[in-house]
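In structure tokens, one chain follows: the form predicted on its own.
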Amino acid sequence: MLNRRQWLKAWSAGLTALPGAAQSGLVFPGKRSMLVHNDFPEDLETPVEYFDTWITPNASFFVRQHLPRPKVDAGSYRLEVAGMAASPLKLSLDEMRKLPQYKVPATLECAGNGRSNFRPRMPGLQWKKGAIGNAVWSGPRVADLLKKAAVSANAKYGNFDGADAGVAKTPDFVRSIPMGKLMHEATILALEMNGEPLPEIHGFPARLIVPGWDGASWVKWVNKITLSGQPDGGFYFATAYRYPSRPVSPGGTPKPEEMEVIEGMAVKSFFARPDDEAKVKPGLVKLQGVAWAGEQRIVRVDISSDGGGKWMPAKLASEDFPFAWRLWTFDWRPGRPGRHILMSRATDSAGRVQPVESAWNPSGYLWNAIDRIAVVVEG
């Protein structure tokens, strides 16, 4: 875990992340006990035992920050929509609240979630399973804002900037979203999270919600949208959060021209209960977990207790919304005492199936291998 002085030293040296084990014991206002990867800026992981509800409470929701968290005054806040628009906007928070508001259930996941599982390891936050959460986000549609600004037909991207600022040599965090995604009815600027004003740590007063896409696209503290015919040329879009278009051998280096922007996320599932290496009594053991697939829907989750020789369908929860995860359960009756390896495998509406191995890449993105836990049945 890095303290404030270590973080500033690392960033002034031009580093983007350092590997390290998550810690616990620090207290953050409004948060339950979390796995702490960094305390400044905050990088907080949700323990898997919290994943027992369809909605992840704000107090349990993971946090990923690239830059120090800004302080934004609600009274003086203005959202600027500029660039290729005939009627540029500067809207106050009250004016944004007066626009039609829409609720969007959507799962947010950091592209690096599960990075700690890759071998060989690579630098970066060593997320386990918990850089993910599901919430109901509320706010105006981005499409309505762009129409109000009379966006040009020649605009291809919205370049989103937030109130956070770079430190020393670090660049500003700007992400570019193609116009087609921005005009989707589920793409909003969230002013609320789970029925409450958007918490400061999650992007108050406005956070971009790009359902089904990687967390880096969900820009926090949004205060400016620049409409352009070209994407932003800064580090966080032109270089960061990219994935090789062709497979890379573990430890290999892809060609720069083969790196593509991460958009829709992969199909995946994992166990929330019991814990890995848990000891259970003989008889019925209730398995629980979550599954999601970015822009697709989860259509089934299968469980194996014999190393993948036989798969049995889990029961999916009734909540089934585009862009939101589904909870699943499975009643397992072990046939013998001892150590068992349990596996979960998800399938989505596009026919994608969670793979046995996740494709290695030098940034450790999109880990989605079949989840495995060990359970010891007491004799």
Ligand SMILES: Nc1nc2c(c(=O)[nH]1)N[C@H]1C(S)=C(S)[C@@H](COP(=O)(O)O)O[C@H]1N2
Second form
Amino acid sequence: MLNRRQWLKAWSAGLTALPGAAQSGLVFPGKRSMLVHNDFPEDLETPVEYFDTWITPNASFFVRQHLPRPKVDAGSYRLEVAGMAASPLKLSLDEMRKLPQYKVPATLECAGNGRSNFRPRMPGLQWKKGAIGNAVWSGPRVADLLKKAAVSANAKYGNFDGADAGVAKTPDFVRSIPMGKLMHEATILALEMNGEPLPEIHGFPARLIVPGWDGASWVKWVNKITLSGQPDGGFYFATAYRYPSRPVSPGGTPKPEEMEVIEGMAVKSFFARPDDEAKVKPGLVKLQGVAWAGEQRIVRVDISSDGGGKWMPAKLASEDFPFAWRLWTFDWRPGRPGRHILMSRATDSAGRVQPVESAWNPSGYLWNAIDRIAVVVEG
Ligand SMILES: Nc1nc2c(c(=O)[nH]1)N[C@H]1C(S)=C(S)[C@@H](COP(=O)(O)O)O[C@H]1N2
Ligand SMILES: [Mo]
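Moving on from the form predicted on its own, please list the structure of the form predicted together with this ligand.
Okay, now the whole complex, with that chain kicking things off.
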């Protein structure tokens, strides 16, 4: 495993700083200026003002990894499909490219997005709004791979491992996905992201796309799928990324057996523009943002400028795909100069409505409270 200096040296050859490189002086290959939570391994947040397009460009897409990122050699790479299957596979990248390829637009959000808002605070990366992005992913369906391997009818899970390996006290990152979700037509092993080969930092050469589920399921650098009757017993599936099945009082500790795997996501929306605390001219003020709800569809977003008394519908953009976020806009005409609080609230196809308070939980997952920004209208 490379140490940090060797790592940076290995990268410096390909360093391509884009306009607006990081204020901290840290630049990352192929990335715009990002909010840097960790530089090694990289945890990079997308500044909220970049969220003005339906597709999040690869250069703006957030990054999360628990372990130093592996460099995978495309030529010697093999995807292994093993375990409960009559015809186990070892596929080269070329063989994977020859399978039917599918395009899936889908939003990827870290379960910890928004963690910095919880009180009391908890350990973990203090993400603000930007551990989320939307891309078009393409590659073979996982279902096609499993059929090719003649998966056993008794297999209940696919346990996905990537080329990154455990280091010191940090265990290997392995995630289990139940067979029902794996067989879904939108669950693919992406070889491309927004029409480009998957960037190394996002899982080259292959990453799992689990549309509508949180980022922890979207295993990067996938090189082995083990079909099993059991989920993986390791830390990242058996312990981490779990959410209490019953409400927990803030600061409380649920019992381990009350912690469930996160499947699907909460309903949420937020403002991308204007910035919180922005000064704006009187007259027409264009508000814009994003909304998404995991496996559900966004059916409406409402805006309030009076603290939640009256709600007015935002205009939803035309791009409307399952598993992908929805952009929205709202033409606001403030009645008076001074400071205003604006709120955005999404509703989804299951009737879920973004709540006033987001339920506290020990790891700070699934923050989805109604978004609020302050805007100062000049006199
Ligand atoms: N192999 C591997 N895959 C991984 C991770 C990891 O640490 N190792 N992190 C996961 C988590 S928690 C998230 S939120 C997403 C982030 O994907 P991104 O870096 O492409 O945005 O990758 C997931 N896949
Ligand atoms: Mo995550």
